Every structure is written in C-alpha cells, then in structure tokens.
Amino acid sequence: MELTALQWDNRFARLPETFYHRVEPTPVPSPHLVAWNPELAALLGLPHDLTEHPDLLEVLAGNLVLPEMAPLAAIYAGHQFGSWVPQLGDGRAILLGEIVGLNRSRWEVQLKGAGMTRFSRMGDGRAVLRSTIREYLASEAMHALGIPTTRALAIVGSPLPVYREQTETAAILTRVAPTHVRFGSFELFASRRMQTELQQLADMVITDHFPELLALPAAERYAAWYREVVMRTADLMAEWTAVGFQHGVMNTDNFSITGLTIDYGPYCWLERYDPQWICNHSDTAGRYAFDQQPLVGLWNCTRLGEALHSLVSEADALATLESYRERFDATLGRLFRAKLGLTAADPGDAALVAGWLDLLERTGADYARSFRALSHWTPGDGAAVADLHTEISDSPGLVTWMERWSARLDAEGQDHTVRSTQMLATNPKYVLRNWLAQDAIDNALTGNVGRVDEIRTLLNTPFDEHPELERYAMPGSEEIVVSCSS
C-alpha cells in the first residue's frame, strides 16, 4: 500500500486560522518503532506491518509531512484544577489532518510530542517514552472495555534527550479520534466574546459528529446538542466509575465535546478499593479523587453551558444540567446490575451495590479481582467461594452479603451458569494496573520494546482467562502514584 493512496479530508483545517496555528512537526534523530497497533491501522487503511514502509515511520516520527496533510495546533482555553486559564492549546500535539478510513470512517491523526507550537509556552513540545507508553496502553485498554476514548496507533522513539524530573528520551505518540475538540475550545471563544467563531465551531461539530440534530430548527438544535454532550459526559463518568478508572486531571480542556476519554496522564485503575483515592500527586487538594469524578463532570458541563450562553438559553441549560444526576444514576445502576449479574431493576439494588462496595472498602479488597471472583460463583462451587474469601477478608460480612445477593438472583430465576458467563464477559480479569504499565516502561527503557505490544494485546481481550499471563491479573506490591508529567 502506498501512502499516497490514503484519502485525507482536513475539515478542521478549513476553519479560519483563528482556530489554530499552522505548524509542522520538528524532526527527531534516529527514529525507531516502539509500538504499532495493527488493528487500528486496518481501520485507517494503513499497512499491517511497517517493515516495508519506512516512509510511514518517518511520518509517525514527525520527520516527513505528506502533501495531503495540513498540520496545525489547535487553540483552546480551560479551567485547570478549578482555576481559569484564558489561553491554552496544543503545546506538544500537532494535528496532521483527517484520514477517511474503512467504511468511510473519519479519524483525526495527531502526533503527540512532535515539537513546539505557538501554544507550548515554556514547554519543549516533546513527550517522553514513559508517558507515551502509558497513554498508548491506557487508551487501547479503555477501548477494549467498550468505553469511548481516543485511540493510539503507534509510538516512535528517539534518542533525543528530554528533561522532565530527570533526563529521558523522546517519543512521539500517534493519537487518533473522530475529533479532538474539547470543552475548552468553546470556553476560549466565549471568554473573548467571539460569538461568530463560537457558533462556527458549534456548527462544524454538530454537522460532523451530531448530524441527526441538523433536522431540528436552529432555535432547538443547539440546546439539543448541549443536552447530548452533557448526557454523554454523564454516561462516561458512570462508565469510569463502574470499571474503577480514575482520570487524574479532569480539567475542562481535557474533556471531549463528543464524550471521549481524552488526555491520559496521571490515571489509574483502582486496585485496593478506596473511593477517596487520588492517583495524581500533583492534586494536593484531592479535587479529582475517584469519588469526586461524577461531580467534576457536572461542574465541567456547567462551565461549557456558560460558554454556550449565546446559543443555549439559561432555562434550557439548567434543565439539561438538572438531568445530569438522573442520567448518571441510571447508567451507573445499569452497569452495576450487569456487574452483579442482575437483569432487571429493583428498588433494593442501590443498597445491594452499596453493601458490596462497603465490604470492598472496609477490607481493602482489590476492585477488579473481587468482581471477577464473584463472577465465577455458582451454588455449590466451593472453589469459587474459597477464592472470594481469599479476596475479601471479612468472611462473616461476605457470607451475609452473598445471602442477600443470592436471594436477589433467585428472585430473577436466572440460570446460574448463564449468569456467571455473562458476568465474566462484564467484569474484566485484566485491567491496566499502574505496575503493569510500569513493567512495559521498564522493559522498553532496557530495549525490550516488544513488551508494550504484548501487554496491549492482552488488554485487547480483558475478559478472557489467559492462564499463561496470570501474573498480569495480580495487584502490585505497592500503590504507584504518578504526576502530571506522566
């Protein structure tokens, strides 16, 4: 396949230059491939194997720009840790353009760590191998769990030195998504009272990503669009909660206008269940603690509503925001029922879920392993019961809760074998524990870059047993807390 055969349609670049700064990537010396995602490559119409396509490696390194591309860095603003920052932007990410891929799907292709832009401020515009591996693995793990996310195509490394807490080597992550527009994109134009540009951006986003709303009159269209964004955000917060994912930096400039998980930095999947866990050691006030994420999602949606005040009436915005909690609760309830093998809603479900989570919190049980052990249980299965008691140290409390749960299952009349199978397809055995990401990083730093894609391949099927990789389902020996530089 020749790179010239790719079809590019750079819709964002057709906006006026008020929306971005045109800039080309800065080349790096001696690029080498660290990781390559062939499944995603197929969606984009790219080759399965890069060995016969050295030009593509140069593109992914930022060393070669094809004539069909329109490289740029987008401008936006945002609330960072609750404080208003009037101008941000792609300080180390450069959008190459938009590929029209398989089945006419459209993907923006962005190089993260490709060099300085006008928005780099005092930064160097680079990323390091450590952080690119973490985002590469996290976004693909999230995708395999069925949660909306940006995706990762490749990592290219280089011996170019980059200083963070210490001197590290450079790496470039190829990130793709239907769009990288975020809440902060609208906040910037609203703060500058650039209503024409704000509406122009809204119209582009609706046309490209919410086309079903185009049939509505303009007076209704923007309110309906805002409601859809808020509902998608509520769903996303519920999905994070159900899988035990903590983002770490939930600034408004890190929230996608289409409801994707975006900008992986100091994230974690919970191991020991602690709803107040803070995975980012830069978050000294605990603003983005695990149990605060749903409220922060609502706070961010409120800031977006304020930015859209010229398009969405206050009454419509407030009505939408008042629906956020109901939507979040409904989605989370559905997800937890599935995790517990329940098929129909019941007034006692909230108490049943709360009792289970309280049991995990009091005993410091591992979140993913406890749900997985519960999934294996069927009446009379002594081994499954023993595994549950291994995970949860409060045996009397566990027995009492399981009696309530078992009675609830019996009331539904489910076949326990079928129910167990469904739970095993809902509760992952493998999640991207921080120690697992660190294992991939440590191996890559010593030259074993193959470990990165080995772990990605495992996380592509997180619900399968993979007995030969059982060690990857184990908790770490210690909690790893990361920083914004991660």
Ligand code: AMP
The other form holds:
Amino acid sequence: MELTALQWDNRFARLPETFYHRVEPTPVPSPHLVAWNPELAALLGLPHDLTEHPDLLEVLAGNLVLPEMAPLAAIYAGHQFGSWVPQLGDGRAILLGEIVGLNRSRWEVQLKGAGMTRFSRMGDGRAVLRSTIREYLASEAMHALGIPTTRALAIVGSPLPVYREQTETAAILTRVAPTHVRFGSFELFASRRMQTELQQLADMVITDHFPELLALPAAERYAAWYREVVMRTADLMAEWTAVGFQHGVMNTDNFSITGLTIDYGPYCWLERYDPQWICNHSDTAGRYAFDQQPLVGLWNCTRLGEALHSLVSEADALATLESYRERFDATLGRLFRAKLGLTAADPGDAALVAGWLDLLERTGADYARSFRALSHWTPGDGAAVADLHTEISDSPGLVTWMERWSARLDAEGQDHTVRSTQMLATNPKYVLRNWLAQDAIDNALTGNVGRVDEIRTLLNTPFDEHPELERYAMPGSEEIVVSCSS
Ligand code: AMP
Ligand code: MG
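Having seen the form predicted on its own, I'd like the form predicted together with the named molecule now, please.
Below, the chain from earlier opens the complete complex, with every other chain and molecule after it.
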C-alpha cells in the first residue's frame, strides 16, 4: 500500500479560521513503533503490518505531513472541576485530517502529544509513554465492551525527554474518532456571543453526525439534536456505571458531542466495589467520584443547554434535561437486568440490584469478578457462588439475596445454560485494571513494547475465558496512583 493511495479530507479545516489554529506537528528524534492496532487499521484502509511502511511511522510520529492533510488545533473552552475556563483548545493534540476508510466511513485522525500549539498554555504539547499506553489500552478495551469511545490506532515512542514529576520520554498516540467536537466547543462560541459560528458548528455536527435530523424543519431540528446529545450522554453514564468505569476528569471539554468516551487520563475500572471511589488523585474534593458521574453528566448537559440558548428554547432544553434521569434509570435498569441474567422488567428489579451492590460494597468484593461468578452459577450450586471471595461468601446476606435472585430466575423460566451463556457475554472476565495498564507500561519502559498489544488483544475479547491468561483477571495487590498528569 502506498500512502498516496489513502483518501484524505478535513471537513473541520473548511470551517473559518475562528474555529482553529493551523499548526504542524513538531518532529521527534528516532521514532519507534510501540503499539499498532491492525483491527482499526483495517477500518481505515491502512496496512495490517506497519514494519514495511516506514513513511507511515514518520506520519504517526508527526515527522511527515502529507500534502492532502490540513493539520490544525481546535479551539474550545470548558468547565474544569466546576470552574469556567474561557479558553482551552487542543494543547497537545493536532488534527491531521479525516481518512475516508472502509465503506466510505470517515475518521478524524489526531496525533496526541505532537508538540505545542497556540493552546498549549503552560504545557509542552507532549505526552509521555505512560499516558499514551493508558489511553491506547482504555479506548480499545472500552470499544470491545461495546461502549461508545474514541479509538486508538498507534503509539510511536521517541527518546525525546519530557519533564513531569520526573523525566520521562515522549510518545505520540494516534487517536481516531468520527469527530472530536466537545461540549466545550459550543461553550466557547456562546461565551463570546459568536452566534454565527455557534450555529455553523451545530450545522456541521448535525449534517455529519446526526443526518437523520436534517429532515426536520429548522425550528425543531436543534431541539431534537440537543435532546439526542443529552440522551446519548445519559446512556453513556449508565454504560460506565454498569461496567464499573470511572473517567476521572469529567470536565465539559472532555465531553463528546456525539456521546463518546473521550480523553482517558486518571481513569479506572473499579476493582473493590466502592461507589465513592475517587480514581483521580488530583480530584481532592471527589467531584468526579464514581457515584457522582451520572449527576455530573446532567450538570454538563445543562452547561451545553445554556451554550445552545440561541438555538434551543429554554422550555425545550428544560424538558430535555428533565428526562435525563428517566433515560439514565431506564438504560441502567436494562444493563443491570442483563448483568443479572434477567430478561423482563419487574418492579422489584431496582431493589434486587441494590441488594447485590450493597453486598459487594459491604464486603469489598471485586466488581467484575463478582458478576462473572454469578454468571457461572447453576441451581445445583444452591446459595454457593464459586469463585466469590470469602468475605462475600461468608456474608449471611448472600444466602438471602441468592434466594431472591434464583426465585426471580425461576419466575422467568429461562433455561439456565442459556441464561449463563448470556451473562458470560455481558459480564466481562477481563477489564483494564490499573495494574494491567501498569504492567504494559513497565514492560514498555524496559524495552518489551510487545506487551502493550498483547494486553490490547486480550481485552479485545473480554468475555472469553483465555485460561492461559487467567492472572489478568485478578485484582491488583496495591493501589496505583494516577493523577491529571497521567
Ligand atoms: P485534559 O485534562 O487532558 O483534558 O487537558 C485539559 C487541557 O489542557 C486541554 O486543553 C489540553 O490540550 C491541555 N493540556 C494538557 N496537557 C498538556 C500538555 N502537556 N501540553 C499542552 N497542553 C496540555
Ligand atoms: Mg481534554
């Protein structure tokens, strides 16, 4: 494959210059490939193996810009930890352009850590190897779990020193998504009273990513679009909750207008179930604690509604916001029913789920492993759930809860083998525990970069048993500290 055979476009770059600053990546010395995701490469029409394409490696390092690209850093604003920040932007990400891939699908290709832009503020525009590995693995793990997310194509490392708490080395992550437009993109234009630009951005997002709304008359279109964004956000918060994912930095500049999980920093997948868990050590007040996420999602949607004030009436926005909770509850209810192997809604569902979560919380059980253990249960096991660790197995509440659950299963009358198979396809055996990401990082730092893609490949089929990799399903032995600089 020749690089020139790729079809590039950049619709974002056709917006006026008020939307971005044109900037080329800053080259790095001695780039080497750390990770390559052939499944995503296939979607983009890129080669399966990069070793024979040194020119593509140079592109992904930011050392080579093709003539068809139109690199730029987008401007946006946002609420960070609740405080208004009037101007932000791609400070360490550069949008190269869009690749027109398989079935004419379009993918924005961004280099994260490709050098300074006008929006770098006090930063150096760089990312460290550690943080790119964390984002690479998390995006692909999330995708394999069926949860909307930006994707990760590659990591290119360089010996270039980067200074954080200590000296580290630079790496560039290739991030891929249909669009990287955020809530904060709209907040910027609204705060500057730039109505024309605000509408232009909304029109572009609707045309490119919500084309079904174009059939509506303009007067209804924006309200319908806002409603769709809010509903997608409610769904995403429910998906995160059900899978035990904590984002860590839910600022409005990290909220995607198409409802994707975006910007993986100090995230975690819960191990011990603690709803008040704070994975981001910079979040001292716990604003983004695990159980706060649904509320923060609503808070962010409210900020977006304010920003869209000139396009969506206050009455329409309020009506939409009022239905956020109902949508979140309905989606979460459906997800938890599936996790418990139930097919039909029942008025007792919420109490049943709450009872199980309460058991997990009181006993400090591992979130993923506990649901996985339930998935293997058959009636012959009685109240025993193999593989549940002793604290929960010895808890008197477990017997009572198991009786309620199995009575509910009996009432549904579904075959237990079928139910178990469905649960095993719903409750992942493997999630990206912080220690797994750290294992990939430690290996990469000592020269074994192959571990990164080994773990990505495992997490690509998180519902399969992989008996030879069983140790990756185990909880970590110690807490790994992650902060905003992660
Ligand atoms: P984040 O918390 O990663 O979403 O980043 C918030 C803002 O800070 C974004 O506008 C980033 O572009 C910017 N930023 C974060 N790290 C850096 C860095 N190393 N250099 C320049 N800008 C950065
Ligand atoms: Mg961000």
